[in-house]
Amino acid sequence: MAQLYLAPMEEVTGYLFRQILEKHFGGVDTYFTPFLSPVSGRSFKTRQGREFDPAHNAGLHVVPQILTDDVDACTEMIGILTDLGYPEINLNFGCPSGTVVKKGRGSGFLRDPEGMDRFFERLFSLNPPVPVSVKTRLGFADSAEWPRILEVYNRYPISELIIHARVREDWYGGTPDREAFAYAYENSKAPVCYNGDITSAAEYGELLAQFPAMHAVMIGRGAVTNPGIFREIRSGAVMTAEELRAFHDDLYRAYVNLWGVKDTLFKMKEIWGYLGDRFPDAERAKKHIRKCRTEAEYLAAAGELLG
């Protein structure tokens, strides 16, 4: 069986989500944090401090993700995170956000293989004290860019290549390009991890049948839609309605205790953007969740679905 990873999803898979997913279902080998964008000479903001506080990740194998094009800021942050006890760092070369891409970061970096080469050459010349993995896409506009990009990755001692099998221009639409992923599977010097549209244990099995020596599989949106997916892959135990309700209630209470009701409603609406896919015929209740402004409205709408 390949290793199982929870993908980093901004505003979704923070430390409270990780803790509660582990408590109710488990099955995750490694949790990746939503990205942090370091600035040279600055430490964490308060919110980032909570996210990377070792006490909030105790008992979990957690890998922080960094998004940057600045080697000095990256190296500084690797040092800070290493001092906190994190055993590995992941670099984000896949985020498709327009504001990120405009700065030449995330998947925006993929337009400049020569710049990527210079970044990695300098980074690894500084001998990072922990393994450095990379989360990437297959290119910016077309997967025909992928062999050139992989050539750059193959020059450096990257510990693992986590590949979202889309290009930036796909965002999260269309069908993942497994043919282009197969090129990495066959030619990457680093172990490879597949990411992209795994939403069930059956789909995981089909993927492993195609790529039997796969090192790892990363699941993001599929794990928010089905928080029990990792356990299901490992044991076949399908999440029940009662388990989903208990997971939701724990998550909701934890968010309220940290942020209060108003901010929690925003957070839960984000979660329901994925979780709502479990209820394709309940558009009225999902609409009520999207429009709710009070705790009572939210709990009534969520209860209608989860009940």
Ligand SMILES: Cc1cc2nc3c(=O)[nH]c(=O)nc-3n(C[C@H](O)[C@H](O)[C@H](O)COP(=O)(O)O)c2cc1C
Contents of the next structure:
Amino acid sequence: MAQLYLAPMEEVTGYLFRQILEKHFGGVDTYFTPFLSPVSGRSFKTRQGREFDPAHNAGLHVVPQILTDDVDACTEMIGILTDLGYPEINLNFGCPSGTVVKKGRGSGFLRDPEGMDRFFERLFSLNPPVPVSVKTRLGFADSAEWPRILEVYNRYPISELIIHARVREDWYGGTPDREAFAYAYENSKAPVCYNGDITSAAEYGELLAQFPAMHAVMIGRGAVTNPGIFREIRSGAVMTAEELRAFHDDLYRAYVNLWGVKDTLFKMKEIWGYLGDRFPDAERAKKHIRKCRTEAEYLAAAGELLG
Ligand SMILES: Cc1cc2nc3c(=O)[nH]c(=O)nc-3n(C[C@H](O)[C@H](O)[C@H](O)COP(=O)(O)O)c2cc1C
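Could you output the structure for the form predicted in complex with the named molecule, given that the previous block was the form predicted alone?
Up next: the whole complex, starting with the chain shown before.
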């Protein structure tokens, strides 16, 4: 059995989502936070303070993710997070967003293996106080770039390589490249974690049959569509309709308490972008969710789907 990780998803897998998933289903070994972009000399903004408040992550194994190309800002933030008690830090080398890429960060870093080399050389020469793992894609435009990128990663004591088996130009579409992933499985010095399009216990089983020594599997969108997926992979217990309803109601209430109704509706619409896949024949109710403006409208539409 590989370790199971919840993927970081900006605006989706924040601390309330993580806590409520853990409470209702569990089965996750490690929760990764959505990325934090540190600025040298500055600590957290209010919202980040909430996200990384140890009280909000108590009882869960949570790994903060940092996105930067600035070693000093990165090192300072690793210090702050380590002082708060986080046991590991993850670095983002996968974000495909245009603004991030333009700055040479996230997947933009992958276009510059020499720059990556300099970044890691300096970072590891400063002896980070906790293990540092990397979440990466297979390249920027083409997975032919991958062996060169892996060569850089292999030079450093990276604790784990989490591989979203796509290149930046794929964004989130197309089919993950298992062949290029297999190259990492064979040649990575660090233990590898597979990420990309695992949406059922059966798909997890097929993946592990292909890569039996896999260290970990990370699931993102599949866990928003089915928050019970980790428990199901572990024990075979499939999420029931009642369990989904209880999870949803808990999440909705927690969001309203923190954000108020307007922002909560925005966030729930985002979640329904994935959860809605469970209800392929319910276009009308899903449209009501997308269009709703009030709590009453939202609850009526969600209730139609959740029973
Ligand atoms: C809405 C959204 C937000 C995401 N935010 C992050 C992020 O903050 N950090 C990160 O490393 N990956 C982020 N990702 C990528 C996911 O972690 C994951 O690599 C990707 O969705 C593929 O896995 P999946 O097919 O299991 O979802 C995001 C993906 C989505 C769809």
